[in-house]
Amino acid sequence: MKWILTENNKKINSLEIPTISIEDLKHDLKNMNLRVVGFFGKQEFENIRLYVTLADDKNGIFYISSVLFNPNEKSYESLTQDFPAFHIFEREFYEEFGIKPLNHPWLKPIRHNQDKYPFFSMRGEDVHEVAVGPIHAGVIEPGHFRFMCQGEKVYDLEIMLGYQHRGIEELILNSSNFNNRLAESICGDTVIGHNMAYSMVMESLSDTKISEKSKIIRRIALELERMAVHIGDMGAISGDMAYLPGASIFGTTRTLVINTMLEICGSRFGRGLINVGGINFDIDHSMEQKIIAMLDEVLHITQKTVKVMLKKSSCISRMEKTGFVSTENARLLGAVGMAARSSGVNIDSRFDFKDEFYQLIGKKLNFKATGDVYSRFRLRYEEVLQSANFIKNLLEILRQYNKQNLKSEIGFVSPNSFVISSVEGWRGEIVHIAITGANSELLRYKIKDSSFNNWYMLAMAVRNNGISDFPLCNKSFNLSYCGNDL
């Protein structure tokens, strides 16, 4: 066996994940045609493994597997020349271990370094290039873009990240007890996603079983999360190709469903709802009807809106093939979430690894995508009308398990093992992995936001376009500076 086979949140043996060798993992990529989504070494004894997790989204399977590098093993042929997915992977694991991958099309820093990026350049009459960041106009995160433009037009993008990093994997590692609050804070505008992946990480490996008042609940709060966020995107969406109106109603709407939240929490953005081991904080039947009634208002002002937007040609001008991303590309480069459904990749980590609540409520969204900036507005839009649905239907359901506590006892963590936990939040899959030591303790934990594969998504979609459109293109992804820095 050269892969071990797994399902989301099913707690393996890390003993028994085989090692293979680099040639057999290039081999059995070309063959499987997966979807990597973890590739991250760990450090044991004097030499380094490699652990390589697959998505097989189709059956809802992780294939796992590892490659081990002795001390005089320092470089690789890079896999990123056949499978340009792999190359933000390579570049993190060379930045964390220092083994090369041979050829690697752009092997540049992700989160150290700043001051040596070897920017790509470009020579030529009317050829310029504009430098922004890393602190930008608006008040959002740090980041610095470089753009290579002949006139107006944008020939490449290079994005240079890294100025958040504050060391959030090392300090999971370095907690004594389990670190909701920490999880909370990898990202956020993604409280409940994370939080919730860390949470279902730590109690597969304790072997503790929630409610499914608490399972349902943590359900509701991320397809709020959902809802908020796209509001507001679809706000700062209009706010930047100067339709004022939208702009101001989104941004309002937005505000009804974060204050749902802070009603049900104590936070808007739901911090302190979810800890390991179930909630903190109950929906009531005057909770729920306050949420039904806030679902209402804010789908008729949606929809409402949404509906004179997209009448104004003024406004479809705007988005219609403004930062184009097609299928090919964005299945090439291993984009997720909402951005690569946008793109017409249709993946869905709810619906793909079967999650028991989500099945009974629904199924994945069917959407026409473009690849523009139009289709993730438009997607956004749907996903809005889905997410109140499906929080209608949960709350149906939790009232079944009303007796039900909300929290339940804590197991021990496993010695030796291995988990994968896979969250769809608004943004995209957020995967988080841990392993485990013979005295239980953590000895890796590795984060992947859904950011970490899209970032470079953003860059094909501005090329060729005018850099005017740029903060539209830009607002249509809303990526994460944060959950790509860790």
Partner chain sequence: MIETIKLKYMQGNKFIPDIENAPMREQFRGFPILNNNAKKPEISCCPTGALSLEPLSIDLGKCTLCGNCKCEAIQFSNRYKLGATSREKLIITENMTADEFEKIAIQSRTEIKKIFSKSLKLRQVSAGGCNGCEMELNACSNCNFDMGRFGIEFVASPRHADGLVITGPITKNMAYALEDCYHSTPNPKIVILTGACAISGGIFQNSTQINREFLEKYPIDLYIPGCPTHPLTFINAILKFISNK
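Given the form predicted in complex with its partner chain above, I would also like to look at the protein as it appears in the form predicted alone.
Next up is only this chain, free of partner chains and other molecules.
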């Protein structure tokens, strides 16, 4: 068997992961038609083992295999030529281990790139370059954008990141115990999403069974996080097209959501709520009523504001057909999450990987995607409504488990194990993978934020648009610099 099959948050024996050749891998990729979610290396004595994880979204299964490179093997024929979604994964693998994907169409550094970066350039009397960043106004994180333009029209955008590289994966490996505070700092606007993935990986490794109450409250927090950021982004999109009522109203409405999170756990962003083994703060009857009242108020304001906003031709004309990415290009680039769904690639970890509670409370949105800024705005709105409904349903289920404990006893981490956890954060698929050794020590911890997949969606979106459309396109994705850089 060339592949070992597993499920989300299910432990397997790492020693049973097969070893295949690059040629077999290419052959299988052509026949399996699955999506790449993991492609990373690990040092094995003098060798490098490349782990490949593919997602079968239709059946909720992960396929795992590996390729072993000996010290004399310094290259292989790039997979990106036939499977474009591998482009960013191969670049990262090359940067970390020096094994070159030959004939890769865009082999440039991902994180270690501030010296003599080989920017793409165009020639012609009418062509000019526009450089933005890496330092931006206010508190925006650093990232460099290089535009190739003819007049106002953008022919190409190249995005250079790497300024936020903090070595998060290595820090997790070097932690002497479970480190939820580090996990919730991976990406500051996705505290719940990343901390939940980290906790579930560690709980799977240690055979720790947490209470139903803890599971439900985690998912309530995840949907609150989704609501808060989506509403804030709707305000940011409004601001970038000079619709100031929307910017103001959505901004204050977001505050209602995050202030409720503050009441639950003492942090507007959910810090300190989740720990390996469960959660630290309960939702009692009084808090339940506060959450429901907040949801009703937020929905009333949001629905009314969107209704007025989408009747304005000035708003519609700025969003429709701006920053368009086709379904085909989104799929080829390996887009995930909200960015993928807004272009018609309907993947969602909550439902594809059969989460027990999401299966009880709802189903995927039936969303008519158009691939433009309008589609990304409208999807956010639809997901806000959906999340509010999910939270109410989860609160109702939670009443059945009000006597359960918040925390469970944590078991011992298993040796020679491999676990993958996929969580649908507000931005999209978050993937955490852990591998342990013979003494139960962490040998490799791999993190993939959804921004890692989606930055090239933004580069594709601005092509053939006016350069003045870039801020609007950028806000419509709202990707994370540090989520990419780790």
